[in-house]
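Read the single chain below, which is given as structure tokens and is the form predicted alone.
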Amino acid sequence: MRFSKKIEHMGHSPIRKFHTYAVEAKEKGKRIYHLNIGQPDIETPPVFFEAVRQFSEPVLEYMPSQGIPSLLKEIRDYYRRIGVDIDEKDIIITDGGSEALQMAFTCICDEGDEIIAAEPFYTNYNGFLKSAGGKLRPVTTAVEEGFHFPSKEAIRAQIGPRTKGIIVTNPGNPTGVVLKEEEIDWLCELAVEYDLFLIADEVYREFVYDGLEMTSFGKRRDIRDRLIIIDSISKRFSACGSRVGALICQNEELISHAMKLAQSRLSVPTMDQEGAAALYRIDPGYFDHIKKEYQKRRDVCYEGLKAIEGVICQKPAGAFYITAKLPVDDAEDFLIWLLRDFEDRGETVMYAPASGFYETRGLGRQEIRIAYVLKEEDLRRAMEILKKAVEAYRAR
């Protein structure tokens, strides 16, 4: 039996492939800091609960493709509270923000294609990529430099015949990167010139530190027969579990073929949206608090890496990943010892190693990503681990 080209090109998940090691590690008695998946350990807000609660409607119905009209509804509100004119034609509800990236992808691309984004990038572009038939290339960006984009030019090298579009994540996964204003001026000038899409992952939008802003590409009124925006309430209200995202496009036609692919799946489970809806009428000072907190995890990261010697990282101004170079000669053989044959009072701790993160191979071996998503005590904990746990190694 032969199987498509498609799902054999497609690779298995960078930051899960190690959970049987994981798993291993638990058996034999190790406590683990999981630094290794976004997976924020904030509440999510309790309207969410109360809004499922409250639905009486005696049939659990299938809802309208598009999503339900309340949703809907706050979507729009919440975008144009933020500067950002849309309706509700221009929204479609998805499955989570990943079903909107395979849609916005499969929307755009044919059989080798080609989508330019910034390396290293969050891995399942690489996926929803490849399984929409196009292929993912790269401009590499630094360690060194904070991963931003090297220059207009850089950019400008990548586009090629096939090329579609342009995807950026801002602010970035999984280097906490927020784009500078001059970035965004020439991501958007290069899609008008080459008639390109601009799809931009902005799910992160509210973490950002230091007094900074970002700026959201949908602001941009010269791109906007162009852009798609990918949003989700998984990180924004820390409700991973419940899958509801959002493609959005003032492109009709772009937006006329996804409501296809929405009407071939039927709809987004109705509980979650009605949540969801919740979510979205919260109070915009619900995010100082949060904001505040994630900033204090940065600093307690950062600092911890930088007190490793060897360590090369610049501070991130937003999301809540760190992406840094080791001083080790593989990111992932190091996580295997972490996890195998190294403990400190009967912990360790586990990473996503970066390699997964860029297409150009050879790149990001000696790099890992910490998602600082665990409480402050436990994160100075684990920095600790990890300064012995290198120390040790390069030891050896």
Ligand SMILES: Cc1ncc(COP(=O)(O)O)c(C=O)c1O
The other form holds:
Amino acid sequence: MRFSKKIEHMGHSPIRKFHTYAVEAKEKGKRIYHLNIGQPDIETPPVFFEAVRQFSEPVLEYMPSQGIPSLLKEIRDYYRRIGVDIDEKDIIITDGGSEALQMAFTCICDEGDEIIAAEPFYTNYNGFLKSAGGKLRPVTTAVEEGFHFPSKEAIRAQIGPRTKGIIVTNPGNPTGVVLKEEEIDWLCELAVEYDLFLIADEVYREFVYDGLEMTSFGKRRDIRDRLIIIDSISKRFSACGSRVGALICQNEELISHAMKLAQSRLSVPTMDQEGAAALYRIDPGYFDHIKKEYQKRRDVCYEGLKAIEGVICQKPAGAFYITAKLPVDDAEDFLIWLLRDFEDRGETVMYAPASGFYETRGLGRQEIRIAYVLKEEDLRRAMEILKKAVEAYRAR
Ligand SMILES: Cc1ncc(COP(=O)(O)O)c(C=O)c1O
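Could you present the same protein in the form predicted in complex with this ligand, rather than the form predicted alone shown above?
In what comes next, the whole complex appears, and the chain from above leads the way.
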């Protein structure tokens, strides 16, 4: 028996691969501050659970493949409130943003086709692309420049005959970068010039700090027929386990193709869609408090990192991640040492080594991604442990 080349070329998640070291550390009684996974600890709004409890149909039937009408309407209304004029027919409800990404790549990639992304990038893009037969072509960005695109020409230089699209994560994971207007212009202009799809992954849309305004690609009229928005309730409403997302596109042909995939998997779980519809009815003021909380946490992490001699990082403007360069040779080795050999009063920390977020071999070896999804006092303690650990590691 033989496995497919596609699956053989796909890697395991670089975020989860240190799990066994963490399990061993915990078995030895160590407490670990988990800064490695983007699982928010903010309470899921109770209206989700109330909607599920109120469900009174006697049979849990398949729902329409596109999604339940009430959720489609709530998402349309939400988009209109943020100035993006879409209709229900432009939306397909998906099994998280993850399924929307898989659908988008499957619809636009043939074997060997390429999608451009800034590196470091959300690592699952690679897995989804490979399973769709595509390949990721990176535009390298650097911590010293706050992970912004170096120039329009640097993006253009990666566009080749097999390029089918550009994917952008705004605000970014793992970088927390929020694109400047100028960068949005470059991306839209290049997509039009080279006739490419533009996939805008905006699952962190609400989380922008310091009074910054986030511009959705959905507001751009010039890319209306080539824009695919990836969306999700996972981060927006701290509901990762509900697995509800959306693919949004005003290109009728693309929606029609994506519907073939939606129909073949029949439907997204009914109860989760009911709960999600209730979440979208929440007053938009809900995000003010959440934003303040994340901004405070971002500041704790950033200041904690800056207090470590030799660390290079810029203050990110969005999402809930910081990628920083540590004064160590290899962030993976350092992480294993943190879990196996280090402790401060019985405690240690875990982060995601950033090399797995790069396509170009050798890049990101000294970098780490921190997800600031812990309470403020835990984050303070985690940053204190990280500082002590870097100092001890370098003094060995
Ligand atoms: C940038 C980005 N896009 C998409 C996803 C997929 O999330 P979900 O499938 O939970 O909606 C994630 C999850 O971490 C993410 O960070």
